[in-house]
Amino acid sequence: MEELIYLDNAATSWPKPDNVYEFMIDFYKACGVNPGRSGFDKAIEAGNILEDTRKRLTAFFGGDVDAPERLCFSYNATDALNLLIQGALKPGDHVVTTNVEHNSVIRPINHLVRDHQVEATYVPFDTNGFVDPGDIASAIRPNTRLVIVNHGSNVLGTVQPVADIGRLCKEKDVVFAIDASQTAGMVPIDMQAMNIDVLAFTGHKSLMGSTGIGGLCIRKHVELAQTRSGGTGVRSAYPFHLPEYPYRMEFGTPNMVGIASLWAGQEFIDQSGGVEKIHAGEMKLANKLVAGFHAIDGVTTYCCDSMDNHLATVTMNVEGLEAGDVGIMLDVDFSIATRTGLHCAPLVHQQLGLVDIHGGVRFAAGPFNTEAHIDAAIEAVTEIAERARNMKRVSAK
């Protein structure tokens, strides 16, 4: 069987580094118990991994290192974003977001608009795939309580100017949050320097962790309302959910295997030379991929004429073919894994005019891809585009 060329790292990074697999297994074998619920040695050891990972990620994101308890774990970024959006907005409030967003932001906001009298403004992106900070500022109203922006597009690969947006939000005294699902572990983030108040992350992409783990990093000056309640293992006689962090945003037994994977993922990033070095390697591959696609007749790429301020994510289409059909051909005929469709980001595809052709074909390189993988992808798309041209010539006769 031909070896799979995996170019779907924007969905989840795969494979994981060997040290992540090994640490997860070793940790769970050695102390896969419930942290913070008991005083025996194994529970304390599990609790140490939990708290040490909080501290490490807080520093990694440039959060308030003197308040690591404000790094709160969740199931994934979608879960974290629901906690953030529902905790930040109440009836009569206004939120500003963008057309670049994933459904993990769009849908919670739309539910609040429909069901809880929240108002929302969606700011479009320009022809290069970037949101103008001035447009964000112009959309802010007296009742705006939150600005939330997708730091890196999972469709276009563009990295938004969050430092500029954060500065404007600070001037207007509005909470600024980012969805860092695509950028955490990929590009440097400094919440304090960038004036980011809340950051939502997932573990299974460039942080090199497992699925089922994510979280929020919340600055000290921000308060989010509780929207859930339940067990914490602490102060059990108290009749309400605890108001202090991290319990304010955490509920029930944590995903300790996932948290262990994040710890190991940090080790991998450090041992690989940091996010800048990893990103540079991936962008070398992405630039080669884009150059190859631009040379193929009948192939269209989106918002990647320049790859500055970009992730290694490229979306394209082949003239005359549905995106889904291209994806099937890449998989079945060439053993190349991509992602097709609307990528849970319908507003991006609406603005690009791709909804009627069912979206695009996304290629996303990761740290374990090689130039040979990119060469194979370019050759495959070249052949698929030639097939499409032949089909067009036959149908024209």
Ligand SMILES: Cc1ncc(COP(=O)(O)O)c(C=O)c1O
Contents of the next structure:
Amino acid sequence: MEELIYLDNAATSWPKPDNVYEFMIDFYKACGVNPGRSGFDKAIEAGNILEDTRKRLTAFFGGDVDAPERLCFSYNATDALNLLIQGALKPGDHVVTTNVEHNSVIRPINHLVRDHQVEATYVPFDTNGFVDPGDIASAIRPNTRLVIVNHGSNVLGTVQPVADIGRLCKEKDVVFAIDASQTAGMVPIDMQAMNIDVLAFTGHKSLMGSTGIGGLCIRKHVELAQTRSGGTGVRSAYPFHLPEYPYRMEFGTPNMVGIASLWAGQEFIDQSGGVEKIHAGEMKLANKLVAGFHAIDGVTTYCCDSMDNHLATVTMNVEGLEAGDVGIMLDVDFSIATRTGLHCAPLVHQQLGLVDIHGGVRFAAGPFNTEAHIDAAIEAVTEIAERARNMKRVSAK
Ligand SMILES: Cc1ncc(COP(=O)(O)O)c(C=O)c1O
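Form predicted on its own already given; the form predicted in complex with the named molecule follows:
Expanding to the full complex; the earlier chain stays at the top.
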């Protein structure tokens, strides 16, 4: 079988680093027991990895290192964002967000708008794919309780100016949260310096962990209401869910293998020279891809004219073809894995006018892609665009 060229790293990073696979297996074999529930050695060892991972990630995101309990684990970013949005807003509140958001922000907000008298404002992005911090500030009202912004677009690849937005939110005393699903492990983040009050992350993308793990990093001055309850393993006689962190935002047995994968993912990032170095390597590939696409007749890219403040994510279309058809050709004829469609970000496609052609084709490089993969992608798209032109000629006859 032809080797698969995997360019779908914005969906999930693959493969994972070898040290991540190895640590997950070794950890689960050695101490895959329930942490924090029992006092035997293995439970304590599992608890140590849990607490150490909280500390590492808190430092990694520039959170409050003296309060690692405010790094709370969830199933994924979607779960974390639901906890955050439902915990921050109550009837009568207003939230400001953007057209760059993923459905994991849009849908929880829309449910609150439809069913719980919450109001929402969606701020559009400019022609280059960036949200103007001034537009966010202008949308803030006296009843605005939350501003939430997708740090890195999973469609356009643009990285929003969160430090500027954070400064304006601080001036207006509104909680500022980011969806760091695409940027955590890819772009340096310093919550304190950037005035980010809450950060939601997922483990399976650039943090190089497994699926099924994500979380929230919540600054000390922020309180989120509890929206679920259940077992915590401590103070079992208390009739309600514990209000203190991390229990306030954690429910039931944690995904310890996922947490171990995040611990090992941090090792990988450190050993690879850090986030900036990994990002620079991926951007070299993305720049090459964009230059290649721009030279092909009939190919349109979106918000890639400048690759500054950008992820290694490039969305494009081939004139005369539906995005899904291009994806099938890439897969079947060239063994190249991409993602097509609306990418769970319908407002991006609505603003770009791409809904009628069913979105775009997304290429996303990761740390294990090579220049040869990019050359193959450019060659494949060149051939597909040629096919589209031939089809047009035939149908014009
Ligand atoms: C910007 C963004 N937010 C949220 C998510 C949801 O992440 P998860 O599937 O881990 O819940 C994704 C996943 O693609 C994403 O790209």
